[in-house]
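One chain follows as structure tokens, the form predicted on its own.
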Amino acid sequence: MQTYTLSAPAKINLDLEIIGDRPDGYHELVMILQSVALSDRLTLRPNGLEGFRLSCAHREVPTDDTNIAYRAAELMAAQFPQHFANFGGVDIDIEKNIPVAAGLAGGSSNGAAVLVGLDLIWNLGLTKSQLRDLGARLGSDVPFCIEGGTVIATGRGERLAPITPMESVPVILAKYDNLAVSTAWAYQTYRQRFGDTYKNFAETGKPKSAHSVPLVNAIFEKDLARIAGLLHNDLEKVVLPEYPRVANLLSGLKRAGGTASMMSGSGPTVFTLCESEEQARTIIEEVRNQIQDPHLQFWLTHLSNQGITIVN
């Protein structure tokens, strides 16, 4: 049986409106979400046992069930038990370049990989539609990070439609290693403090964003200057009050020029679009003068269509 390799990227959130909440305790979520080249390395590895083994080099990433790519390898196993033990267990490897608790959805884009890995070595021959629909039970996040590329998402998150790509776009990632916000705290919090302005969903049963429209009509023009003034996360209305260093990281990315900056998901990620990567290094370095933290990280790559891909 063949060993995979796979290039499982990270994901920036370009618009997240909470519109609701659902029967099932998840809110109801209007987002637009855009994949970027920054890439963890997933080597899928048969190795002939009853069972998965998970190892990552970066300290703190579980190896145990706790990791979302653990759980995908014991999903399929559990979905597809004569092919399991037809086949047998993998080892499985993480190269881990995506910051950890970072907003980027690291966690299940490895989770993703896992799926279209074991798809390949079972010979299951799983669509893309299947494979996203065993992602959704892994985590919101898992159908995106399958799919890739520059995508409409709804419910919670799991239903997609992709728009036009915003691909090679240089980005700004930016972050203190030494920073952490928890996505459950951020949801409980924008419930208790802004439940009231779930009415009109209550009423309707009918998601209603302010944001994408106009903002997949910038995308499609690929007019940077009005993305910019589009960009919309409400989650910064609690995070960026209560963690201050990350309102001011924010802050600062502005000030050096990035205009088209915004925190990621719940954060603690901020993100700027750039015209150039000449841009992008006159940014970072500014912003490394303002903010002297030994903690605080960069990575400059870019915008990408590109869901989970076979490396080798």
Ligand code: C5P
Second form
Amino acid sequence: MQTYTLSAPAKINLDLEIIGDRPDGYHELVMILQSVALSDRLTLRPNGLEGFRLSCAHREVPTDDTNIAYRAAELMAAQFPQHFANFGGVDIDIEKNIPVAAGLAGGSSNGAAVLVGLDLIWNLGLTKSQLRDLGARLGSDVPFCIEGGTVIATGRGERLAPITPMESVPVILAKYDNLAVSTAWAYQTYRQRFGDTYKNFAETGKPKSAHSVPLVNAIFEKDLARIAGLLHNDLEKVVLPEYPRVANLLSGLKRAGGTASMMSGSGPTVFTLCESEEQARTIIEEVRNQIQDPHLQFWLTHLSNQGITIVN
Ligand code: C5P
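For comparison with the form predicted on its own, would you give the structure of this protein in the form predicted in complex with the ligand?
Full assembly next; the chain just shown is listed first.
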């Protein structure tokens, strides 16, 4: 049986609108999700055992069943017990390059890679749609991570409609390595403070998105200046006041010329779309000078249209 190495990319949100409550306790969303080239690498090696073993050199990544990659393997074993019995488990090693607890879907992408990898190793021949359905049971971002590209996501985030991809645009990711934001906290706080704005959703059943349509048009036209004005993330309303360092970082990037800047997901990572790599390097340099904090980290990467891919 073959060993597979898979690339598991990070994502950013170009739009995140919370438009309603859902009976399952989640929120009804309209998002535009975008893959970036910064990726983790997962190696899945058949171990001939009746179980899974997870390893990762990054000290903040758990290697037990609190890791979504582990839960993805357990889900596959429960769904396909005969294949699990015939082929056995796998050792999963995660090379962590995506910052952890960052709003970049690093964990979700690892879970997605395990689903894709076990489908290959166990010869299941699952369709993308079947993989996405399994992914939705692990987390709201997992179906997108399987697919990748530039996508409008609705529902919990699992209903996907691809749009014109925005490849190769340079993007800065910036994050303090000693700061993490709980996604559940961000959504709950939003519900407490702004839930009134979407109470009608349950009665009318008509989702309202103010930002996605013009943003899709601007993306189609690859018009960075218009995209900059249309980027939108409802969670900034709760995360930025609670985490002034993130707010300060965001305004620092904008002051340095990175007008297309926003917080990704529930944060605390912020991103800036740039005209060129040269502009990106200048912005990074300027913000480093403005905010002299050894915990502040930058990544210069680019947008990508890839989901989970096989490296070898
Ligand atoms: O689906 P996932 O486990 O990634 O979601 C993490 C948390 O984010 C959930 O526990 C929930 O509190 C919140 N969430 C939400 N509505 C969504 C997606 C996530 O409230 N559509």
